[in-house]
Structure formats: structure tokens, C-alpha cells
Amino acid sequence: MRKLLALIMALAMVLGCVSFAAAEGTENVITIAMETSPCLDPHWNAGSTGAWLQSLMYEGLYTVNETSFELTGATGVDVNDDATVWTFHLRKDAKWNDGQPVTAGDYVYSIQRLVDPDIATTYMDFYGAFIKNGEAISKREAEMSELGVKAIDDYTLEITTQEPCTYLDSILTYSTFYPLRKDVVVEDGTGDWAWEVARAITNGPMNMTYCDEDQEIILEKNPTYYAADTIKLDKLVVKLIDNSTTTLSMLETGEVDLITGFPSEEATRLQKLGLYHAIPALSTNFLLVNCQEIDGNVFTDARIRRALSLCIDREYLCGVLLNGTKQPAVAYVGNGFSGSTPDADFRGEGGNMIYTDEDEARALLAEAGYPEGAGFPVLTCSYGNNSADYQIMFEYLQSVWEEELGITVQLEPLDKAVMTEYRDSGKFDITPQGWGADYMDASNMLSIFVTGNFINGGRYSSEVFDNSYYESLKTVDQAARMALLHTAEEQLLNVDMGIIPLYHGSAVAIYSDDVLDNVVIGASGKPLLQYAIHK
């Protein structure tokens, strides 16, 4: 039914209005590939592909650009002295794609929906906690009328934070704070309404005109967007494919123009062909280690987790096995996040926290009661079978852990859906995970390891970590706030080794300069395709 509705609405939109491209005679059409079933509901989404498409379909108060972010949904903002009250003066020329104005009430509804316990969206507890009484409302300890967000008038929005928050502007770049139209949302606990073209009432540079969530999504230029004359892209065709080898083949045969994922063993060849375009990304890939206090789980011992980490030669893993496509992790939070001053770097101030030392690893394992691996249970590495990189990486880890520690390692490649279920339910020893910053502050990288965070699949828990992180949220002084975040990271790695960082990613776009022009990779790590041109 959804696919039939999408087809009907796509036809209706074509008949109902003539696109800019059709009027001009020549369409600028780009075709890309990404994973199937991206979530398009701003409050249910927790994936990078969904966020990427949403950034084209919606516009919030702030928008990520090439190097940072800028105020876009408003023409100005007033912030009180302790950064607890932010008053936004909204654009009066911003419209939804059906012509209705975007008002402060649309932002109020969206933030209310975020924290509504009857809806219980993905980031209800995390992002709701930044808004005054948001967390209390999500726990049914306060009424919605007490939420720190209100429309002063149609074009004046006031947001009050729970604690002083000097970096709220960065947080508001994330898709969960996009405005929403209440009359188009359907609450069924899934967010699937957002795949329906009839309900795709959005305010960004592109409209969704067709959606088959397993096969293809089409976006077209939005003629009601206030800055439509700056948008170069007329149509974006999104092929939904889960296999990176397949998408690379499609690129090379001309079926798609750009991809962002590929098998790392192809990196050198793609670089030689001039197809590889990359910048450092604000992301880290790591191993989740099952930290649950359950019978027979040896991985609750921090010495064992540290021993596993100490055996890994990240320079070799990244430079040789992954063909230089990743940057070896020297800590968890990578470079690119502000430090104690705007000009300082968080990682530069915190220094390196990870190294390789096989002798120390063996000593720690013996100290934990398993000299030369004697008596250690079989270690199972579970991971998705759709990534050639994972297979290469875990074959390497299997080799070094067996050789250096004398333990037996079993590899368990699984279908994507099965792997997701395993991770969410904690049915694993070790599994890979990655996290890219939702907003450009080191606190966001660390936030996922707070006790109880749903992304914290290894169930890591530390009172010192939690206290340091939460104290940082209400600290106005930037140097003091960063010191608290460094304390949290120190606890996570140097004390507990609650996870095992492997590498920092690169924001990569694979395409030919003979085919595409003006492809800019934004600070979010995704190409800003609305400005790209198909030659």
C-alpha cells in the first residue's frame, strides 16, 4: 500500500507543479547509492544515511556547512548571560513545500514530540535532557506545559535549557531538532509514516517525490525553498543497496554517479583512478566488549579488555590492511573538536591514550588468571557479513590474539538484521561499532557511554564517567567543561578500557571529476549534494 501511495503521489506532484528544471529545459540529475530503509523520521532516526537524506529534505535553526555550521532557519538569535535562554527570530520567508509558512509552533511541536513519553522516540532521553524539564517530562515527572520551549509569536521561538549550555547552537544542528508539521505525522511507534510521499511535507532544499524504502528514493528541488535559486541539484535518485561491492560496481558501470562506501581493498586503485575524495571525519570505530555483569563473562575484567587492546597494531591495521583509508586511533575522541579555547583542539590537549605493547598484554592476561591463555574461554567476534573491511579486520584480530595471548578466537559473520539484534540484546563477546558526531562538540562523542544509553551496547557503566559527563553539561566555563570531558575519557580508556578504539574514519565520496563538479563534503562528513553539478 505504501509503495502504491508513493507512485500515486509522485504522479500527482509531477502533474500539479512544474519543476524549475523542467522550466529551464535541462535537468541536473545525480544518482547515488546508500543502504536500504533509511529512517526519514527526524525523531526516530539514529543512522547517518537517514540523517543525510533528512538534511536535504528539512532545514532547522542551524545548518552544517563545509567547515562548521550557520544560522539558517532564523535571521538572528539572542542569548542571555548564562546561556540558558535562547530566543530565535525565525525567517519570515521560510515555507513548507505545500506553501504554508514555517512557524515557531512547528518547532515547539517537534521538541514536544521529542520528549513525549507516550511516543518514546529514539533520542527522547538524550536530547530531551538539554531542554528545561525535558527529561522530567520523558519520565512523567512533569507536564508538557512545563517544557522549556515556547512560541512567543509565529516568528519568535524561545528555548530554555535545563542547565547553562554555551554550545546549544551546535546541538541544534542535529536532525532531531528539525521543525515538523503535526498534521502529517502518524504515531505508530515506527516512524514509517515518513516514507509516504503524501506525508513528506518538508521545508528544506529538496522534496521527496518517490519512495520505495527497499529499492529507490527520489528527491527533487523544492520550489518553495527561500533560497531555491542557490540550489543547483534538480533531482537526486537514491538507489538503496546494502552491499558495498555491488555499489562500487554500479559506480564503475555508470549506474550511479557517487557512493560513500566501498571495500577498503579497492582504495589504492580508486585513488589511482582519481575517484577517491576524502577528508578527515569526526568519527571513531571501536570494538564493543560485553561488560555485563553476568555469570561466566570474563570480559567484565578491565585487565582482559586492556590486554586485547594492547595487542593491536593500529598503524598496520589502518595503513596496510585497510589501505590507508582510516586514521589509527590514539584515543577515543579524535582530532577536530574544540578544546579549552576556540583555537585549541580537544585531542591535542588530551594527548595519546592508546599504544601497543604485547608484553604488557600477556602480563595482564596472566594477572587476570589466564597465563598464556590457559583456561580462557573461546572468544567470539560477531559482525555484519556485508562488509569486506570487517572480515579483513577480524581475521587480523583473530591472528594477533591467538598468537600473542594464546586464546582461541571464533569469527561469526552474521546478516545485518541478526547482528543488530545481537548487539541490541547484548548477545555477543565482541562486536564492531562506529560513532560519528551528531554535533561538533567532544561531549557528543562521549555521551553514548553514559550508563543506560541505548547505543552503549557493551553496557559499560562507570560512576566517575557519568558524573564527569553530566557535570560538564552544566559548566559554562569552556576550559573547565573540557577538563571534565577529559576526565570522562580518561576513565573510559585508561582506567576501564570500556571499549577498544580502532580508528578514526574519513569522510569519503567516490566519484569521477569528469562526471560531477562542485561536490563539497560538509563538516558532517556527507556531501552537500544540493550544490553539486552533473556535467
Second form
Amino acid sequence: MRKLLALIMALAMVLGCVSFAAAEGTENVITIAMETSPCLDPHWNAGSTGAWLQSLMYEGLYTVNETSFELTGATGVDVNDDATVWTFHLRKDAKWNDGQPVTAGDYVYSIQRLVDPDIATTYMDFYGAFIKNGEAISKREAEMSELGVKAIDDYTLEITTQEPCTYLDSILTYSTFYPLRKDVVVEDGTGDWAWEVARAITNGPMNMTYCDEDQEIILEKNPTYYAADTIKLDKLVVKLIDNSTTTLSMLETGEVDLITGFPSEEATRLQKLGLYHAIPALSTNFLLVNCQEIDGNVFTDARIRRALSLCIDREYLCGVLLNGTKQPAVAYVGNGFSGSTPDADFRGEGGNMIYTDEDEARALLAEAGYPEGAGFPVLTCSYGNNSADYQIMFEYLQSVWEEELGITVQLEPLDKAVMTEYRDSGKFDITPQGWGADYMDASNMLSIFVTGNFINGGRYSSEVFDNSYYESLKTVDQAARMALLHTAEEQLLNVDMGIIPLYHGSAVAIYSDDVLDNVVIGASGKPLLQYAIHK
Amino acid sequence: MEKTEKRLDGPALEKLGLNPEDIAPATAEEKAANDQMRPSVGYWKDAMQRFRRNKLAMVMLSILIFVILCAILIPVFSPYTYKGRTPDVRQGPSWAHPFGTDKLGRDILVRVMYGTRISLLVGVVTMLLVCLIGITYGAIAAWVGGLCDNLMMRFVDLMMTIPSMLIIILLSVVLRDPIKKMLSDPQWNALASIGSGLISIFAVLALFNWLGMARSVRGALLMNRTQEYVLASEAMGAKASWVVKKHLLPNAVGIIIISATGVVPSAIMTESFLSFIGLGVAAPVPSLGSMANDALNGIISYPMNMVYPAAIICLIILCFNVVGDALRDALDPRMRK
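For comparison with the form predicted alone, would you give the structure of this protein in the form predicted together with its partner chain?
Let's see the whole complex now, leading with the same chain.
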């Protein structure tokens, strides 16, 4: 009996090895790690990890590539002269992973869902406003049938914009505009349906075959994808783990092949090991300052906000304290956005707007009525306790503000949920915030500071800023549009200092060149994994 | 002595089968030895002697004293302060910085020692608060007795069923704002310099550590209360408070000291844990727990940053536990050899 058992076990081991070896030879499997519960509903998601997975699962009209974006969902597009009517000729070989063709109706449904006030998706107000009558529908002032999106026939889609919009193509790259199948969506206000494998009917290069939103998500190559033969990746295993120290040690032991988040203290070592791959990202991290007119709020005074900003040595903060993983900000909009001509850079034309000058800071604070910080109330910095970068940054800020201005600074690291609640309800003095461009246009970066935007937690409000921004949306001429955006940015920083920009992020991928090949970090800041090869 | 000496006569000895020649008077020395087997020593002196004979405890006590001295003196004499940044960021150990510098260029040795101060302060203050609450509560319960004692002790039982760590975490979150508000009042200026985080830790720790103390004090008092000398003084009209103060508490001191030395390490551990999860003292004030938490972020690149605070925590707790253990042995008369 025992011999038999041993024989069976030995056989099982041999067979196991054989089948493992066979799988290794043919399948290109990559394992990555990301934080838990990425939102997979294209309309509810606002996070970057959710957008990353969706970019593999879905394909929209335009898709981000290595340097920019390209038309993928359609074979051609006709735009009228004032850029208000965009007619897309959809590709006829695009299929959902259940075999049904992707039609104009799926795109129409998706945009209707975006603006539907009964669903009230995350970006209803923001992206809805670009589409003709989108804003009116979301405010129940117009009927859904009046929406500027029409399916002329199954493969012709017509999008009419509210105002002339020359950069609609860059907007359409965002996950909110992916086509969506009406029959799979469950409207319960959560977007949780997207975690059900049976409902994950998608049209992108990969499709979901397993999902446990707290443990693991598995994507496999979508056989019905029209360009399936260009996709190198057979299977993507996404391990969901919140702790970045854990994921890093998993990477180093080879349990995962690629991660995008890592403890910043390890940066120097990772750079030396050659695991650190980064490109500048189109994002800015800044401090929201509470600008609300409430009793005793000293931060309504622009001189105080400027004084705080003038103390910060961003070169030192980014280069030394944050190990060079970030680029110091010289203004709010970073490099990489096009300017008045396609070749010009928005930042290059706008120039530097912020600098370090402690003497001027002290003078401004004295002018505002607090010489040497006397009588200045305790400044509280509230921030999420899960980010080591924030901890370093705020301990540095606390130190320079106390030393240079003579004020008292208190740090308040908070749980993520509490922090979100404080920020959204405006209960803070200073809190960090980041914004990564959803599409490659400077107007997207500036859009979050218009009065009433949900990211604008400090309730910064300026008539000049709002007017210039809204005027820019209506402007077709690129140079004039950029001039308006420059005016808005100048108002935000040079006049009001409504926020305090700190640094521009980097799109980072941690992996070993010995393990992965052909990993390209896309213009969206996330690796285009569908082309990556596991050696 | 000679006068009172009486000799047994021959026949009597013979009856016993003894030779009269063998019987001689005791010398003075022999008498002295019979009178007293050991010199008369008081309870405390005796306990201290036994404590001193415990070598392990003495070693631990000297380590503890050394750590306490370091914690007091190093931050005073070092050219660096716990929050002063230097241009040398993330340096390894050197002559200028024996433990190296942290992510903001602060001297780790000074920060660890300052954190040790905080830990010791938390341990000692919590112990004092626990003694105050626990002894009063236990003494009242023991002396009043009856229904009152029953109710008071059932309340203690009830408190003990609450998972304390959960409530401690909850309370340290909830207490923060009220304490912060209270401290902004000028009349609390003296306390404000300690910081709201630390005060809420004192409050929370004291609130959950006095239960054991109250129980043992009550037990010790009840045991002594039925002794004859207590009954005698009661019979002679002594007031309750006088009896408690003069007879009962002094006899419970041993038990109180043992409970108190047990509170210190557990308070230090809890404070480190709270700081580790970000609920302790506010930055930039270092605490051993928050330093360990900071080090966690760079654990692979800078492992030593974790070792220093963790080692000190272990050392302090080990010392207090061994010393407490030795005190228990020393103070218990039944352990006498």
C-alpha cells in the first residue's frame, strides 16, 4: 500500500514537472502587483490602477501609445471646419470577446451612461460637458435623445461637441469613452458588476478570466481581438496587495515580475540594481490650501499662501529627500504639453512661476500681520498615512516653515478614508493632492481648479481663472486658446497662489531587464504590457 | 551564669544511659548561636538583600540605569537636536553620527535616545496614574465591602472583558480632538508643552491598565483585614482611613510594587505599538515606535534604522520584566531561604 502511494506521488511529481515545463515553453505569462480593488467600471473609475487594467481590457476610439495616441476604434474620422462634428467610421473587424461585433450603438450607450443624471457617474459633469447638451441632460434640462452622439448606422458614429473642440481626440482616449455593452452592466451605483467574470464582456487585447477583487485578477489574451497576432502577452496575473514593501520583496524574490509602486526609501538601491525604469509623467503634485471664507481661516490671504510656497526648496526636496524620483515643479502645468504650435511646449512658453526666497516669505508674512510668525495660528497638515513620500515631504515642510517663518506646524497623518472625507468636506488647512493628465492637453491640468470642481478641495475660486478657462474651451485657434490657459495659470499662481505646486511625478516601472523584455511605458504613464515578453 | 547552673545527678544520667563526664556547660559562643540563628533584619532590608543576590536582576538593573542615563544625557550633550536637519541625508554610521542619519538628515542616535525618553516617560507616568486609580479603587472596594465591593469588582470584570487594544485605538482617535481643544486654553499651558498626542496616550493607557492593580490591592487588603491586629485597632476605635493607611496599605506595598513594575513594560509596548500605527506622538517628536515605522519603508536598503529603536524597546522591556520578576521574588517572604 505504502509503495503504491509513493509510486503515485512520484508519478504525480514527474507529471507536474512535465506539464509545468510545457506551459513555460509556450505561454508568455507576466505577474504584476497593484493595490487592492481597482475599479473596473469605465464610468465609475477615477484611479490610475483601474484605468491601467481597463486599457488592456477595452479599446476606445483612440488609444494611448508609446509617445502619443492613435486612432484605433475607427478606420477614419471626418471633422468639420470648426471642430464641432466628428464622424467616426468604425472598424468592422472589432469584436467583443463573446463574438458580437462592436457597433456604434455601444459607443452611444457608453456616452449616454456618462451623462445620465440617474446614474451620476464620476465624470458626468466634467466629460459630459464636452458633448453637445451633455451638461443640460445631466441637469435634467434636456432629453437624452438630444445628446450630441448619434449612431448613423452600425459602423458610423457622429459626435457633436458643445463648443468647438480641436482636442476632442485626446479626450476620447480616456477610459470613460470606451464602448460598453448595455446588457452586461448592473446599475447599483457601485460599479461592482465589473468584477464578475461573466459580465466582463470587453473588446480590448486582453479579457478577464478570473477575478477576486481582494486577491488576484487574471487577464488572458482575447482571441476575438482583431489584432490578436500583434499581442505578445498570453496571460497577465495581477496580484492585489496594498503594502508596497511586501510587493517589492515579492519582486526581488521573483514572485512578481513588475510593480509600479515602491517604498521611496529604496529608490537609490533600485536605481543601482537597474530595476528602476522611469519616464517623466504628465502629472503634478501640489498642496491644496483651504481658501474658504470661514472665521479664523488665515489662508484666505494670498500673501500667506505665497509665503508658505516661497520657503520650499523643491530642488532639494525632489533631488535629495525624495531620491530624485520626482521632478521639481517650476509652475503648475509641467513639461510635455503642446503649446501655441504643435512643436512648442506649454511650459516653455509660460516660463517659471515659482521659486525659493525665504526673505521675501518672511516679509510677506509680516505684511499679512504676523511678523516672525507671532500670533499665527497652528497650521495643520493633513495627509494620508499610507504614503512614505508624504511623510518625508511634510516633515521637511514642517521643519522649513517652523524655522523660516516661526510658525507652529502640526502633522496629522490620517487613514485614507478619513482623509478623503476631510478633503471633500473642506476640513483641513493644507493637504496634498495630485493630478495626472487624463488627456494630453494643458486645459485638462487646469480644469480641476474651476469653481466647484470635486478635486478642488480647498475651494479655490477666481473669476479671472474661471472666465479664462471657460473661454479657452470655446476657442478653436490654438495660439489664442493657449494664451487663455496661460492667463488662467498666471492667475492661479502669480496672483492668487491658490495652490502650492511641489513636483511632477514620474511614471515608474520596477522590473528586471533579465526577466522582462520589451516593456514600454506608454504616454499615459503605465507600461503597455500587452507587448511585453517574459524571458 | 555559674550560679544558676544545675547539674543532673549521676543516677538520672545513668537511667538515660549517658556518661556524666560528657556533659559540659555550653560556652558563650554556643549560647549565642542558639539564641539567634540569623541577625534580625527588617522586611525591606531583607528583601533588598535577596534582590541584590539575584545576579541577572542586578545586570539588568545596571543596563536599565545606563539606558536611562543615556536617554537623559545624550540629547543634552549632543550637538544635534531631534528635529535639526543636517545636509548629510541617509548616512551610515560615522564618528559625527554614531547611528547614522535618517531620511531628513537628522541624527539617529539623538532621535533614538529622545524616543527612549518618551517611552520611559510614558511607562513611568502611566505607572503613577495606574497606582493612583488602582490603589484608591481597590482600597475603597476592600474596606467598604458588601454590595459596594461586589458592584465595584463586577465593574472591573466587565472592563476586563473589553478587548483593550481595540478600545485603546478607538479612544486615542476619539480623545485627540477634545484634548487638542482643551490644551488650546491658556490655563493648560504647562500641559500643552507635552503635546496632545502624548497626553491622550497617558489617559488611554491609564484607563485600561488599572484593573489588575485594583484587583490585587483589594485582594491584599482583604487578606490583612481579617488579621487580629487590624481587628484589635478597630476594636480600639481606629478610624477606617487610619487603619487602611497605617496597617493595610503598608502590608500591600509588595504587591503594589510588583503590579507597578508589570505596568511599565506593557505601557511602553502599547505606546510603541500605537506610534507604530501612527496614533502616537506627533512628528517631528520621535518615539521608538514611530521610528520603527519610518524604518519599515526602507527596511531593505537601511535595515539598521529599524534595528536601533527595536533593540532599545526590547532592552527596556526585558530589563523591566527581569527586575520586576526579581522584585517579586525578593518581596515575597515565602521565597526566603
